[in-house]
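Below sits a lone chain in structure tokens, taken as the form predicted on its own.
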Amino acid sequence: MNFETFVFYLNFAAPLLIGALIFLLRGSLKLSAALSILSVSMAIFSTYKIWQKISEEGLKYLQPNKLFYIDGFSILMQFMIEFVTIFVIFFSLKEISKLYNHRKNQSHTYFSILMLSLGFMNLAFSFDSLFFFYIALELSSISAVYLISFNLDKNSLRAGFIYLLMVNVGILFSLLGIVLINYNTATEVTISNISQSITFLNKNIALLCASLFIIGFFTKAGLMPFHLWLPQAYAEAPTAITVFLAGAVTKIGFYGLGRTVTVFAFNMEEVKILVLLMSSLSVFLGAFLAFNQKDIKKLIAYCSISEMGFIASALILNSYAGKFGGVFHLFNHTLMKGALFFSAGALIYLHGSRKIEEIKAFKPKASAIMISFFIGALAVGGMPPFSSFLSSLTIIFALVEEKFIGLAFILALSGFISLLALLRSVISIFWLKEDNLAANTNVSLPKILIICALFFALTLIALGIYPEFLHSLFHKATLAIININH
């Protein structure tokens, strides 16, 4: 095995192996913490070279060998979910130290989970099959039951059990899928073939194929109608994990919806508008339903299912732009999540409640907490300057181009929605002047919370006033799934 081969495997081995590592010393807090940053290093710099290599070479997809298949989409996502695994690990440590302190002895299992999870996904991102993906895509779920229910109690395991029925009965839908085209084609459908491969299904079939997918993955994205385990995992899992579902689990989701609803959507306008009614169904009830929440990571996660209905939508149309915007918008949920979670869970830190009307029953102490707080909020309502003002400008034009004029009009009117609904939680809990207020409580917080929430935020605004920075890769992500539709 040469050096480049070595250095393809470590981006899915170092989290599998050394997660293995992990459970089997049963090390201290810090000891797993630390194996486990190593771990997600050098899967980073496993995707680096790979990503190098493919800029470098002008190539359009690595393929090593006939089992895998990497191209600029598959990197976006690796590089997205390798380094929210990074913050998530570094907020476990505090988070898991006071929340969760009768668990600490379990700490082990926790990050050991955490990797074979992220291991897991880098791995699906890496497969050319779609069967071994649906195998990948499926230990990663199983995976992520035990960091929701990580606690325990009766709510967080009850979460964890909807999760895993819902999810799993779910992703079934796109087995069959993917067994009804290996059936009808007589062949094994892969990314690289799949175009091909449809072409020799009658329309029936194909339509029947294209509404298993979009089954499986809006339930793995936690889209509506299929969302329902979203808000109560969100919610009940520590924040940390709570990140790590928002930033990376259900991203798995749109890589399959990408690798195989566009497809469909490319050759049948049918499943293009299906798509994009259940997307607007996803954007506007999401808004809608987080103004009756006392929850502040339920809040969040209903404002997450909008954003993410947002993201649909734009994958599934044809032209570039959306495409683009899609790509871009995928990125920037990422850091408007992890902005907002991270936040949320540095209050959580200080007053030991996800109530809102509990936290706010406290004067607030953090003032970088409500910076974070603050600048996600905007952000998940499309202000300048954060960079989601020009992924969601760019999909509204897309659509708009693309004649759904009104579906554009739902968007812009349910990011409005979800932002009133952050920004009333967000007086309500730092700004509320009142006489019968608490005093601070005596905890501290530490600065590595503020720092993950920080991170995010402040990159939102990076990447608006900069977005060349990362342009070159949502570029070639975008192409990637160009690349595969036709």
Contents of the next structure:
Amino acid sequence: MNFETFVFYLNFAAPLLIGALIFLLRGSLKLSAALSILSVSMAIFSTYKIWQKISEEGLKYLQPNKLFYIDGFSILMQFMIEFVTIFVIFFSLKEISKLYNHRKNQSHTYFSILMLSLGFMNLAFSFDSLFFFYIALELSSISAVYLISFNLDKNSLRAGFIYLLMVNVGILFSLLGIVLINYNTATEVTISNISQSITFLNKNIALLCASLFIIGFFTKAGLMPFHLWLPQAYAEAPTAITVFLAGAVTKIGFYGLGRTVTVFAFNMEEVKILVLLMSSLSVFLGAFLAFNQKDIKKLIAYCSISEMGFIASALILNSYAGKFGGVFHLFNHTLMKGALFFSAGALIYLHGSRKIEEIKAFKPKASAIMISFFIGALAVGGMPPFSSFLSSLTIIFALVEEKFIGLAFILALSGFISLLALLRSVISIFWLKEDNLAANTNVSLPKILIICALFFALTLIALGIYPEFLHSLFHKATLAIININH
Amino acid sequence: MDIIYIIFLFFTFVAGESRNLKFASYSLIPQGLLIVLSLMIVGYVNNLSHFYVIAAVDLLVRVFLMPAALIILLRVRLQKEEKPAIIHPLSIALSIVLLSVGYKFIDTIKIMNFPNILSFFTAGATAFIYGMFLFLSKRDMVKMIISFFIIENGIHLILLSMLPKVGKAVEFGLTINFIVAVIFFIYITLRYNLLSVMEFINKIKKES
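Pass me the form predicted together with its partner chain as well; I've looked at the form predicted on its own already.
Next comes the full complex, and the chain you just saw is listed first.
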């Protein structure tokens, strides 16, 4: 094995092997976290090297052997989940020490499973065969269950159970879709040959397959009407894991959509219309339901469903602008949810409650958290100068260009409703205060929690002012989706 | 072979409709055995040796591991099913509707020229559709797991009908997924049941 191949395998092998090592060592919280950071750093290094090779040699994709297929879209997804995981590890260190102290002796299992989940996700982004993609996807989903139920109280266990059952059953539909294409085309369906494969399908069978993929990947992404697992899982999981779910685990559903459903939509208008209808449902109802939430994490979760509808409706469009907007918004979604959930996590750390009414009862003493929450809320509304403004605008223009003016209006309106729902909470938590409220002086906020929230918020501004910084990555990812459609 | 699939579906319905959870769990054993038996027969008739290996794995997972896991779960809870979201007579009526739709779907598949695999496919598709219905209508955690097993068995049969074209690595990969999912199901449900029992004991202590 030469150095290049070794570096390629490092991408998923490092998190998987070090994940297993963490479990076997049964070390302290700090040791487990240090090893986790080491493995994610190795994965980032590997992804960077693959990106360097693809961009320097002007390759459309990299195929080290028959099993794997890496292109711009895979690399974008890998970078995204790896960076999210780094911050998740830092946040977890403090969160477990304080809020989950009763589970501190199991921190090695926590970090081990986090690494295994990351490894399986990286593996899923690397496979060419849809069957193997499915296997890696399911393993990453299943392992996330332990993390959701980490608190081991009744609510978190129930949330984990619903997640496990819904996601497992949901993605079985996508397996059925893969099986049907496979049988009808008599060849193993892969990412590189899916566009040719579906041309051999009878139209009804093709529509059936597309519907099965839509059910499977919509469930995984947490889009309506298959979203039932999402608000509960986001709310009951430790905040660091909520960020991991929002920024990494659900993204694999969009990867599946980008690899399969977009190909069907390119060939069949009906599939495009179906996805647009379903995603507009997510966009509108997500924003609408966010309004009534009393739990800060559930509030952000419903806004997240709305935002994800944005992404799905953009990815499914046939134009470059639509797909570029979708890819850009996919990245921005991770940043927005990072800023919002980490801020919410810091508030929960301070006040020990997720209930907005209970958080409101204390004097705020975390101005940095207020800033990051406020930035996250404005970014969800697609306000300038945040990067989500650019991606939202691109998506709306792309929709108008393809004559979906009504949907563009729903998207803009829903963004505004989400913004109002979030701003209402920000204002009531941080500004509308009576003078006689007690300050929660017993707890001080660790700097690392503030850094995590601020990093995501500031990146939203930086990318909004200077989007060229990541343009080539988004461009390559967009071209990768378009390439497999043809 | 058809008689095997009829018996398979009979046990599927028994597992789905029985209110006694222990009995429902035991009904999964003959269901698994019939999958193993059909695999052995197809392997023998078509001279496909790797079918025997898959049959051995299925024997271990679907006949022993899966039902045993459910029995473990039932140790710390009542064996009677929690009231479902959709009650029994309606459940049966809806099953018939769903199966009719499924049958219609099979007709479409027939036109698409699925030659000698139809029995595998029909049984698998029926189990899948029925399992989906159970999944949507049940509220009991154990019954929901049983519905997941039925769906998985259905998918397994559909996949087996296409196995010569798919490759055995895929089949083994999917079985590993299934085992991992079962382990997590047991872990979560067991913890949940234990907490419920503890809560119940504490409540009684407080009252007395």
